[in-house]
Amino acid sequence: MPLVQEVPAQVRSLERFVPLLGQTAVDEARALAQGLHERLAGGVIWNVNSTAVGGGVAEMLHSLLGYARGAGLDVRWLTIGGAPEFFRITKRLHHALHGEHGDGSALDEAAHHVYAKTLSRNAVELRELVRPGDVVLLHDPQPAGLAPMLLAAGARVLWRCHIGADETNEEVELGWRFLARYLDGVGCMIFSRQRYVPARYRDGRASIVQPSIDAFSAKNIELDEHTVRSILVHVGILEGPPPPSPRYAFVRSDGTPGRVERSADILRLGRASAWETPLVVQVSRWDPLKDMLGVLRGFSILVQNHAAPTVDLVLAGPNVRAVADDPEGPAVFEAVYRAFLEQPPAIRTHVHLAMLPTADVEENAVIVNALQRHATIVAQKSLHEGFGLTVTEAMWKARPVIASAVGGIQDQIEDGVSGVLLRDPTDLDTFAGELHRVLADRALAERLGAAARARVRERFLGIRHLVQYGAIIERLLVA
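Please give only the structure of this chain, in the form predicted together with ligand UDP.
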């Protein structure tokens, strides 16, 4: 079986953005695509990463590729393959660039040997597809080592790094040292934040492009109140008989109809939440850095110390019994559950620990969509964050978001204007106080939500992302 696989892409029309962004913005994007098309003269723009499913990068690629193809560009997507040992090393590298130890293994010559050898085998297959003059975007550390081989084959190579650390440390240095021998010859790189650019590449070769969401995917598509309620009753988060004529149907990205069939696994003391009860929601993977525990404890302070009106908390994430690729998930969920059991009953009756079904990615997405839309406040109290797509998603739904001032969240929320930033994510009293302040002031919540949506419209929709990529590729082609 070949290592390199092509991922099929749907063609999506840019026309869908007209009601959101206006005709001019869409025409400008098309004109840029047309110019690029001519300059490419039949050449292809290849994206190369290591997975077609799971994670924000794959989600963004599906949508960006679709719109780029809709604009007439020949953009394609390939995934590389390798043995588990290769992916163990690239995961180690991934952790290092985040400033963490991961499995603590050495990134030494033996690791280089496995990494480079695997990528050489992938390169043999890639050279059958990529022609001189084609553009190749390599995403993240996994395919980074292909760069020298692709450059030698006459391709124009860009490296897109989706991760990074706010502060550098020994691990970060180690990660960049490992990659340097493959990346030093690449003249064009894209990072999500200025701070993520390592010192060695602060020489004009780096551009900054922030991630984006697809306003028309199951995760973000507009849902009316009836649909939101139907979905949340159906999965078990809200109480009540399902409203008559259930409309928890949605349109899949390939145009076929989908339905929410599965339920969530929910741990709680009493009843499901009532439709009228204000809801604080955090949706995250069960990862220690998302600090679900801290959200629970902060919520407990809110209920005990502030004369809050009745309010519920939903902590939602993927079902840890089903997700095989997140080894920390079960332990984190267990810790949150233990902390839940330690709370007095008066708190526990307001807390809902929801494990969402994951078997069908778009079903999962539309459930997250409904939950974010129903939330009175969305929290993202992460201790560390690359960008934080959950924040963008909630802002797009005009929710007031209370989130930590870490990583890319700081680029999204302007404190007090389009959300609330927590300077110290470990300060639970302040978190509880901010929850109380926003819950108690409906006008403030609405103002924050409206500004949040406007900010996403301006900065974090896929079309902006495409235009930035287009301009960078154009510069690469004229260079």
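Starting from the form predicted together with ligand UDP shown above, please give the structure in the form predicted alone.
Chain alone follows, minus partners and molecules.
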């Protein structure tokens, strides 16, 4: 079976943005795309990462490539493959660039051997597709080691780093030293924050582009209350029966109808949540840096120490058997489940651990959409975060968000205006107190949610993201 797989990208029209951003913004984006098309002269813009499902990078690529294709550009998406040992090493790199130990294994010459050998095998297949003069955008550490081979083949290579750490420590330095031999020859790099750029690349080659969401994807399209309830009852998050004449349908990115068919795997002590019960929700990959454990323990403090209304917690993530590039997922879910079992029954009856189906990417997305829209509060208590698209998504749905003041979350939320920032993500008492404050003050929750949606409309929709990428690639082509 080939290691390199092409991911289909559906064509999406930029005209969708006119009601939100106006005709002028759309016309400017289309003009930039036309100029880029002419400069490419038949060349292709390739995006390469490690997975088409799970995580914010894959979600952004699905939408951004669709809009780029709709604007007339030949943009394509490839995923690379490898053995579990390769993905263990890249996960170790992921943690290191966040300043964490991960599994603590050595990023030594043995690791380089596995990493480089795997990517050399992928490069053999890539060279059958990529032609001299094509543009290749490599995303994150997994495919970074392809850069020297692609440059030697005559491609124009950019590296997009979606992760990073606000403060440098030994782990961060270790991660950058590992990648340096593969990246030092790359002349154009893109980061989400200026503070993520390592000192060795602060020489003019780095650009800053903040991520975005697609307001018209299955993850973010408007859903009425009837559809939200139907979906959440069907997948098992809410107690049934579904409302009269339930609606499970949604519109896919290619304009065809979709339907929620699958259910979630949910671990709980008792019954599903009632429609009327307030929900605290965190949607994340099962990754230790997302701190699902901390959310569970903070929620336990809320229930035990505050005179809070009846409230349930839903911790939701992908099915741990479905995300190939995240070998830690099963272990993290198991750790969260053990912590769940340690809670007294009075807490466990209000906690729901949900593994959402991922066989159909857009079905998964609309389930998340429904869950975020129904949430009373969306939490994102990450210990580290590259940007935090789940925050952006919840803000777009006008939900009050309580999130850690780490990484790109700080660029999204204005504390006390468009959400609540936790200065110390490990302070569970403060987290519980903020949950109680927002749960108890409906007017505050509504103000935070309204300001959150307005901020996303202004700064974090996909057309801005596309224009920035286009300008960077244009500069690369004329250099």
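None of the values given here were measured: they were computed from a predicted structure. Numbering follows the first chain given and starts at 1.
The residue from 86, 460, 258, 148 that marks the hinge of the rigid-body rotation between the two forms is 460, the others lying more than 12 positions from any hinge. Relative to the larger rigid part, the smaller one has turned by 16° between the two forms, according to C-alpha superposition.
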